[in-house]
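In structure tokens, one chain follows: the form predicted on its own.
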Amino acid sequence: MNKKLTKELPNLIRGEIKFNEFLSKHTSFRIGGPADAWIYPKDISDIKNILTFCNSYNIPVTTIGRGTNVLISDKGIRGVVLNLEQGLCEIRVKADSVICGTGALLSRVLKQAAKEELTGLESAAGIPGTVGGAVCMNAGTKEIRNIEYVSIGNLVESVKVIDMNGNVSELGKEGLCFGYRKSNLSEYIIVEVELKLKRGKEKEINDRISRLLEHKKSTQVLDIPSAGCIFKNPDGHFAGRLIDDAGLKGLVIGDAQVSMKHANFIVNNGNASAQDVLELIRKIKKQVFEKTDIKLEEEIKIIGV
């Protein structure tokens, strides 16, 4: 570790930071080795003098949300970890938008906008994350029961973000690139989010929230440490029908395991590692190929040393 990391940087910043934190502590999966720093930042000023201060001595900056959708190396990662749940968390209301900091959780931006009775952003219901993570990745959920499917980035208006010289630059419509859970803002930190929505009845939209919620615990692994889906899906395919048609559910290695509920989803049994996670991602890509000619594509972050 930088030794100016522990003697200078706590003077230039308000935020909490923890040395050698394994990050174990903050990812879904229960996985992953230490952060030389973990931060939480107070504030943009604090963003700022942080990228400062890194790029002053060439140390490394890592944002990470909620910790639901990445794999952490055993070895952990270098340099200072970010995250912005208790700094840049606020969420407010404005006519037909909500605003909100890349820290707030999904589930509180939906609880808001359901009380506002504002409609569109229902199939995040479920989805674990900050707004920052799944604006970053274009969260989204596939149609049920007559729900409508949209991803995060159709209701993205505008994004605030700074770029790794601590230059804060606001990005609307014409500057954002959304695909199939990505886009183009993973080289910023995002730090505040406008979302667009549409009038609705709040009866009817926690009713879909609910029918959501209902589908995802009769169908997703939510009892078990894992990361989600761990592959997207194949064009015209589903990635967990794939595996299990490979023959692949229930695989375990040291203690990881492909869900028995879900086959798109490893969890882990108690002390899984990294590593074995990567083994179980290898060889079911590997088969998969094998038995249908189809590459899989991991969903998940995969960082660290």
Ligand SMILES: Cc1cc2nc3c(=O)[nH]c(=O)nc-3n(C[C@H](O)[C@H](O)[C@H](O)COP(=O)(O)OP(=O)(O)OC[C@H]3O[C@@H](n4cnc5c(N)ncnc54)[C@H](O)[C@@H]3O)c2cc1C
Contents of the next structure:
Amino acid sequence: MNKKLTKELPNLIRGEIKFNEFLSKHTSFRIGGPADAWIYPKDISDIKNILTFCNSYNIPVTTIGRGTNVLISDKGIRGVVLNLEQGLCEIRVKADSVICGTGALLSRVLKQAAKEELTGLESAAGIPGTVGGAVCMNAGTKEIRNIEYVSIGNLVESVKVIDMNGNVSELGKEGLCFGYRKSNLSEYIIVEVELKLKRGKEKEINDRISRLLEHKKSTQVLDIPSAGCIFKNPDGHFAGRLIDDAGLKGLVIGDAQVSMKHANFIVNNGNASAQDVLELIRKIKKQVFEKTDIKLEEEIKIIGV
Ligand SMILES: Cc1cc2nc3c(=O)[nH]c(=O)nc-3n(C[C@H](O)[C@H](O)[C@H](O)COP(=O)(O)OP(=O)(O)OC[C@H]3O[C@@H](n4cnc5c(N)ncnc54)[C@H](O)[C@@H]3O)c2cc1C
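So that was the form predicted on its own. Now I'd like the form predicted in complex with the named molecule, please.
Entire complex below, previous chain first.
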């Protein structure tokens, strides 16, 4: 680790820093080696100071939200990892819009929106990440009866971002590009998002949320560590069905296993390493391709050394 990190950086910011912080504590997979420095910036000015400092010593900076869509390597992440859940998590409502710090949990934003009788975000119910992670990944839910399919990108009116040189800017719709589980924002630190919703009725909103949560409870794996769906659904197919049809449900490498409940989930049965998961991913891709000629593509982000 660069010694300047421990000696100088704590004096430049107001937020909390932890050195050699194991990322397995911060990911839903419960997998991931240490970050040299794990930081909860207090505000935008902290982030700018961190970037100026890191740029001057060539120290990489990564942003992680709730860690629910990432596989972090066993050797961890060199440099600084930012988490915005402590300092940038305010939620405000202005007319039909919700404006939130990207460290806010999606579930909190959804609850607040429902209370304010704002509808549109219901399909985010049960997605366990932060607003920043959701916008970066364009998170969403596939259609279930009576609930309109929406990926969060459809609702984004504008975002405030910081580039890696520390410049803050605001991007409106014309500067934003969302695709299936991707956006053009991965090169930025996203700090604030405005979501445009519509007027609705609290009871109807809460009913839709409950139905979706019930549906997720019956289809997803919620009681064993995972990172949600590992692969994107290829055009016209469901990745889970392809994996199941290839006979791979239950396949085990180390402590990582293809879930028996949902074949597009890999679960950590206790002490799975990132290496176990990567080998399982490789095996699944190979066998599905041999059987179907279809190349599965990872939805999760694989990060680290
Ligand atoms: C049980 C379970 C169920 C899930 N169900 C769904 C689902 O139904 N639909 C769905 O779409 N996803 C689902 N997911 C995946 C995941 O929850 C979402 O993608 C979520 O939005 C990720 O948010 P996060 O805060 O955890 O992001 P992370 O996993 O921490 O990060 C994801 C990516 O976003 C980047 N990032 C995070 N914050 C910022 C920021 N502020 N600025 C810039 N980049 C940032 C990270 O660098 C990383 O590349 C599920 C996951 C689990 C474990």
